[in-house]
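Consider the single chain below, provided in structure tokens and representing the form predicted alone.
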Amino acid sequence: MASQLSSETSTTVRKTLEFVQHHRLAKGDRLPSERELSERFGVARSSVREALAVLDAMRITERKPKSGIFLRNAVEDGGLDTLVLQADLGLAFDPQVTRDVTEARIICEEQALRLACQRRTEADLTKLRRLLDAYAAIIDADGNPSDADVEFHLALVAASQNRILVRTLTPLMLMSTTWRRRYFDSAAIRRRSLDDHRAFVDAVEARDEAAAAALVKRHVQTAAADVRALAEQGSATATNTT
């Protein structure tokens, strides 16, 4: 969503969320007026108005006539769209959210792959093999397969023939956009990911539910551990340079 907004509006959304978090505003608390936010953030009132429209649509804030702007729901109580927006804006998640996302993704993708083993079609397998070839070509060219990785995992889930599972996994994948490119900067991780993707297709083709489920858990947990290590490395680097 953030990519569809102007730069100033995206910045205003981010600063508004940061303001809410910094001041620990709770549901029902009043925010500063449009004019005050405009002056505080150094942006045009039109950008504040557009930013609040985004937050209103996501049920984070609400404007009451002649009363002001209020927090409708705490940021942490928002839906998956709110978490995707936070990721798009570069706002860090707390460890609890990161852990919860990992668990939710494992649960969602594991069950989807079990269904995919039962329901996959030849068309599904053809698409997965095509995506595998494209993924391998990107890696052979020393490219970053972050977008291809998302497309592959969503295609795996789509083989379950359950559209709700696809729609559930999509935001969980989009939440990782910020770190995904950095994660795939590693040639070793790119190769390991490709090997796992090939194993996914083999398990689905063989209708081996146990193998697919075990692979999902290992694949996602390993990636989560690698991301935590990258985050800790980044924090240590920032500390050492200040």
Contents of the next structure:
Number of protein chains: 2
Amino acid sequence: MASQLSSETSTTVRKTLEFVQHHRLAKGDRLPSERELSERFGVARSSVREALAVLDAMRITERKPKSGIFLRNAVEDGGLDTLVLQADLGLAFDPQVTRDVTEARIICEEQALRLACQRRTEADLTKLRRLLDAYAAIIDADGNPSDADVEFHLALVAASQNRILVRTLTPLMLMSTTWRRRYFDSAAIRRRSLDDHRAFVDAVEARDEAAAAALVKRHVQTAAADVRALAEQGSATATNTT
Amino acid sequence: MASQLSSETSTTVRKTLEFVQHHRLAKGDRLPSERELSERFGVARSSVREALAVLDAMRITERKPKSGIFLRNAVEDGGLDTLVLQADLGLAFDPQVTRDVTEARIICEEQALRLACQRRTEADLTKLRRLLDAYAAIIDADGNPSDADVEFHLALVAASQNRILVRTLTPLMLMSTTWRRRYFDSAAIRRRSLDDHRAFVDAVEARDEAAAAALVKRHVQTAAADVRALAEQGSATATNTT
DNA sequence: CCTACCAATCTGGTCTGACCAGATCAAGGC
DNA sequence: GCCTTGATCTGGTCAGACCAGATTGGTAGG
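Now show me the form predicted together with the DNA, since the one above was the form predicted alone.
What follows is the entire complex, opening with the chain shown before.
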């Protein structure tokens, strides 16, 4: 969640998170008052309050009436939405986080694919083929397929007929793909990714659970390793991707 | 996420969701203007705007400047946070949703427990034993252990050393437990739940993956079945739990 | 010197009203 | 009938105000 908020609210959320990180605030610490934040950020208190409502809803902060604003979870310890928000904002990540995301994605996607093999409908297959074509069209036009990649993976999971799994994997996918946007710069990788996707659909169509499970494991792990290599390479010159 | 928002914001969020449901609004539909909502709900526009900021962040609505407020996802199609929010607000649920949540929980918790068997530390075991005692104390005092239940399950998952899995399961746990609050009214169920929890810790300590996996599957499925029975029983008199 | 109490101050919660600029739409001119 | 145009509506943002409870610092009493 938490993309494309109104500009002012979005920037205020960002500034607040940066404030927390910069001042090394931890769980339970108190933030400056709304009035001070509004002055510090150069926006009206109402704008600060909108940002705080978002942070509150994300369980990052807690506003105690007549008392103050307290950190509920450190930014590093927030919910998945917080992480997606951080990825959107281009903030840096603990390498451990990317490893955990990869592991979680493999767990959920593998089981989802197994279910998909059992339950996929003809409509699912049709949709997947269509997304496959769209994906191919994008890379033929030399575009960045990161959004199409998310859409495809989620459609694959949706074939499990479990909408909760889709919603669970959505933030994980969004995070990975934010990181992978640069990664898709390589034409070879785009092509390999498309081949993998085709193999997914074939396995699901053939109801071959074992093949699907093995494929997704390799696909995600390979991609994650490539991203990690790219990140380490990049971190020689820059600490984060802002 | 999205519990314990400030009272006004929370109720306004609720009213807005109810408005959407009541008027059968679908994706892309337009909501009344902020000014009209504020009048309709009897609160100031600033309060409406705070609620809309939350709904925006949850990707439920989209505010197009100078144009209007549009539904991005139908309430039924929102993210996990939306569902947790709905559960918090006591709104009704599609039975399919509870089934999907159960399935997703089993998938994630089973794999998390397997990892926990491999990676659990002494500190994890100490914490789990402590939570077990706290749980026992609560049911001895005839209290409702739903919060302790969430805490225990999440600690169990945390022993997998994968923080993303914890965050992924958090909303699923929160949802289940909101539903299960009534369910814990039965002393027999509270006792059985405690026994299950003890067995979890024993299996993780013994690093017995197969036992842990089987246990969690049975535990979650049994609980879900009981809740479903309770819900069907309750729905004879009331459609939802408001 | 320490404690207990009280008032000034600070804080979040909420409301009112205002201005801006772009989107929308209906009325009027061609 | 089509296009222009201006009134109107919308979200975005701001300033300032009041409330009531939490906090706190200083003072009076022990």
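Keep in mind it's a predicted model, so treat the numbers as computed, not measured. Numbering follows the first chain given and starts at 1. We call the rigid core the largest set of C-alpha positions that still match within 1.5 Å between the two forms.
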(message) Quick check on K15: with the core superposed, does its CA move 2 angstroms or more between the two forms?
(response) yes
(message) Aligning on the core only, does the CA of A212 end up 2 angstroms or more away between the two forms?
(response) no
(message) With both forms fitted on the core, check whether the Cα of L25 differs by 2 Å or more between the two forms.
(response) yes
